[in-house]
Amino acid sequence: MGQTLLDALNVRLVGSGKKFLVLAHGFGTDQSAWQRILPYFLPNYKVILYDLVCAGSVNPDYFDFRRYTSLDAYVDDLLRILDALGVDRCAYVGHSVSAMIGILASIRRPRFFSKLILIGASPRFLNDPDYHGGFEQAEIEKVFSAMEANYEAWVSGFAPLAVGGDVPAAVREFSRTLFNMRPDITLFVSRTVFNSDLRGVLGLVRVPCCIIQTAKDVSVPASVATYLESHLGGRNTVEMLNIEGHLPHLSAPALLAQVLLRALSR
């Protein structure tokens, strides 16, 4: 990237806190996406917000298609913004692919994190005969033959399942970050994120865990948080939010907003 990492990612800190707290936003969406939640952290952390390099609102020219074939480029950007902030220690809360790549980087610097706080997580969206990701294979490649077909139908059909529920401005919210995404970016990162299994390396977890799970999840069967908390290899805990959707930081802001205050404080 030819200017600093920082400015690339558009790395804002801001609260008035002493500890540090890192929202880090999941596929198809920008820092924005924490906006309704951000004012219930402001007074007592030092909150990080970033973007990921696949995510519509950074210059698409930093995304390097030979760089970012995993998750552990995305990791490398996260450890580099903590480093270049001077962070010895925070507490980390992911939505989707970012709850993926919190999990990678915990194991990589287990005393950066006092908690990972995982929502709408899953280290593996295929099925195996032992193992309900959600998807089959054909499923996920129809997926693929849609979006490279007409995009913008494809976003269309996708946001209203992925919220759920009647929530028509957090539809029109996630449609506007999706739009934002350059179509064939959006989809080498799906088949990037559909791709990966990071079931093998849970155990290796060592920090506590709080996976947040909605109800009814396009994305996520709610089995895979069962899943996630009986193979993390830390203290973990189960949060079920009887909602629907994907994105409850879109959807249901104020619950989640709860369920992060308590899960932080414990």
Contents of the next structure:
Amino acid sequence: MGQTLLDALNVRLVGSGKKFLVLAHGFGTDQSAWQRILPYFLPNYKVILYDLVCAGSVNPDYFDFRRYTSLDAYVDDLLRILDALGVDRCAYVGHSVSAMIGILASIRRPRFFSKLILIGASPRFLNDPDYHGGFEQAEIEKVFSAMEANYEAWVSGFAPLAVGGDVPAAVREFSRTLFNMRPDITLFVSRTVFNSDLRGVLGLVRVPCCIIQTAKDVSVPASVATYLESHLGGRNTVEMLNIEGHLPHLSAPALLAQVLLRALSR
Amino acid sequence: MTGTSYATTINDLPDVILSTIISTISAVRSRNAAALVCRKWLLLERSTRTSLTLRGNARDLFMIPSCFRSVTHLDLSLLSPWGHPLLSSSATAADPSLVAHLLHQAFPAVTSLTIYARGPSTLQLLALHWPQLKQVKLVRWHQRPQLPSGSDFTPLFDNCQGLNSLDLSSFYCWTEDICPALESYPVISAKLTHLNLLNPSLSEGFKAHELGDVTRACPNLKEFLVACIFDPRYIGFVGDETLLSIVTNCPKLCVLHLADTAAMVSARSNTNGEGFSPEDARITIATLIEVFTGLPLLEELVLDLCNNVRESGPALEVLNSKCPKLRLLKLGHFHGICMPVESKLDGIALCQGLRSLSIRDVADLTDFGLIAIGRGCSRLTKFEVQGCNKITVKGLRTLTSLLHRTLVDVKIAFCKNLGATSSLKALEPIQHRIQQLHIDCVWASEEQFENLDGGEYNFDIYKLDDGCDLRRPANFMKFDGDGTDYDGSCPKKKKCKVSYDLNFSDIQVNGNGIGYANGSEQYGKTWDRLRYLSLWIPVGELLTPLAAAGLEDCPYLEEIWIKVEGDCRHLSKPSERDFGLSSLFLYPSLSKMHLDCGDTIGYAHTAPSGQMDLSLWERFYLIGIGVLSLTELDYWPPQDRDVNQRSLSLPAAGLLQECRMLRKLFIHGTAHEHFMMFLLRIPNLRDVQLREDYYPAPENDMSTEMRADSCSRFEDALNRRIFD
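For comparison with the form predicted alone, would you give the structure of this protein in the form predicted in complex with the partner chain?
Shown next: the complete complex, the earlier chain at its head.
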């Protein structure tokens, strides 16, 4: 399965350094989201890029609805890739859901990751009485109904027409890339994302983490970054970037690259 | 004789005649239909087919049919996946030399080849098998590989000694690749008669000394098209000396096309308030006259500059006598081309032989100049005017009525006083004969004409002139023996009396034949012969006012080209939900569309709050497209320049899928596989391709939309469907 997995998820190994670095994208984009960050790391790292199984560039037949019911299956994929490449230790940069995948992977393999860099991460999106995840149930429902509308249209042979811009502003930034996936996968995956709650396992992480948060991410409040910092088990730092949006690697790659370089060197 | 009488059919003709008839058919679908009639017709059709474009996946090349052995022109540039490195050993599973051999077996008679040459390896094998190639067009929108200069051409020049035509207008390379290659192969260069170096992807164009080198190497050129720079602030700009050297080196030129690279990239020009560019070109009138004198065989001349050539009238006056065969003329930034004093024709108006005239950014062209052109260039079938801000609807309308016998193709673009409504008003005199048209969709509110009815739309040309009495038909509107009079009912020698009225609704022609009837009730808004319409529209504007502007009734309009241009990063959400494509429903014959949003720039994923992502813009543009019964569509998605992304979004895929009658769809950008899969629901869709024909085309590695595997899977799924 090793070689097939590497092909199926478009795994690429580039760069001429000694240390391994994984760049993992979030839902709705694919590894090309890193294209403007990549040049900064090629001289000093062997960079591993891959596509999540739900990315648009992956054959949709590989998306097994029975398997990818929780983030654990995605963690399986990541670890299988790293095993197939013969990696025994690496640094990891994960955006959005890939940040969560990285956290889970580091719990499973405590000595595998030298550093975790988490961009736009959140252990749980829904608000609780004593936890501010950033989203109210009603807002998330709007996202779901937009996706369900797309799904029903898709199933009936009509044009899916809802896009990331149609949902409430609070959720828009986060979910706009979700609509880039196939409607059935999108609906399925968003349920996975909004149902996941990793607060309980954060303490099991021993790897040093750098939490990167954009100051103007409407979707992920600044308090989530501090929550992560205080609850992740290892030595943690927070970097707040004074840029807008949920996709700093697309909107401000040069700035983000500098922050990443600094974080990786520590 | 009972019942069964056999009528004589076309099949009873002798084979030789039948073969000749079939060989004249050029439309591919008609040929395919003819080939299905019976075995005899199949053989005749196959043996007379001389031109073939291969579509299909490159990995399936071993399945090429061998029945097309008469093909002399072969186009291999559209094989899937687009930009595939054909015949390179890494790309295919099959041995490349075997595939090359198969191609030669299937098409032994090829003399003209169009091919996507990602690198020299493609041609290395093919040129060996086709040494008799005479015309070659190379296509490459991907990056130039890191190889010594000129390597792209070595296999071709080594093997094809009979080469006489080379077209690099879609081939990205460096200017330094070409001159040395031509100079190293003097036998080939001396034989070249057609050389096309008009490539928009060259950022700087050819320098003056390179032009000199190329023309010196190829003295027998008859057709030379090249992108260069005329701006004197750049090193290697083209000026007097260069022009003269071109003429001295290649006296046999009948097509000369020199375009400034800036003109090729963007339509709008950088002019000051008066309409002049900041710098003048270093081209004098005396040089121009020498150029014209040195090229007596000239039939087509294009000097598309972005720098001023002032007071060029006197040079153009001699054009007619020095280049009597000149039929097509295109000039950019030539000022003073027509400054008539009273009724005396001057400048370009003296070029009576012209059939096609295209003028751009002539700062001082006025209505009087237009009228003089209309009177003097009396055989024009095609007229294009762009960026001339002093002309108005009056002058243009007089021009079209003067040319109403011949004019069938008009383009009006970026002229301040000629938005959509005025342009259409100006075209009323040829409303019943115009076949091709371009206008800008500028719905200016100043175009509410106060004097709309019964007002002055034409100049009273009798008043223009004191001396010559234009009412005397002998001086005017001579119909000579050209036979260009389409109506034919006005016999050659007879002179028809023409009179012009001030009321816009009347153009009366007395005498036999051509009669627009008197009275405005006959003058409905029907564009009887309009087949092709091209529109330019700034981003954010709606299309819906088009019919009201004057294009309500176009019964035979079959093809439309819409270009949307602008930066939507500065715009807020449009007021309407849809752009208005569905309003084109009122053209019943519309079947082909090119929707070009490629020069619309925006944010793919990173729109700041308050602005729209490109997915929303695509939805805005494409809503309603399913209502039209399009059979062919070319679509250029908007682009996010920051990430070099021109990609189909979800709503775009969904909306394109609504075009149920579509047979051919070409998307000039990238798309995710699962979006392409939406398109499989279109029942008769047969030919789909993602053509990234812009520079730089995305290398497959980094752009993960539509990798080669995705492309193959999609095409397999497309071809697996069974058609009724």
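Residue numbers count along the first chain shown, from 1. Here the rigid core means the biggest group of C-alpha atoms that line up within 1.5 Å when the two forms are laid on top of each other. Fair warning: this is a prediction, and the values are worked out from it, not measured in the lab.
- After superposing the rigid core, the Cα of G94 is displaced by less than 2 Å between the two forms.
- In the core-superposed comparison between the two forms, V167 has its Cα shifted by at least 2 Å.
- With the core held fixed between the two forms, K115 has its Cα displaced by under 2 Å.
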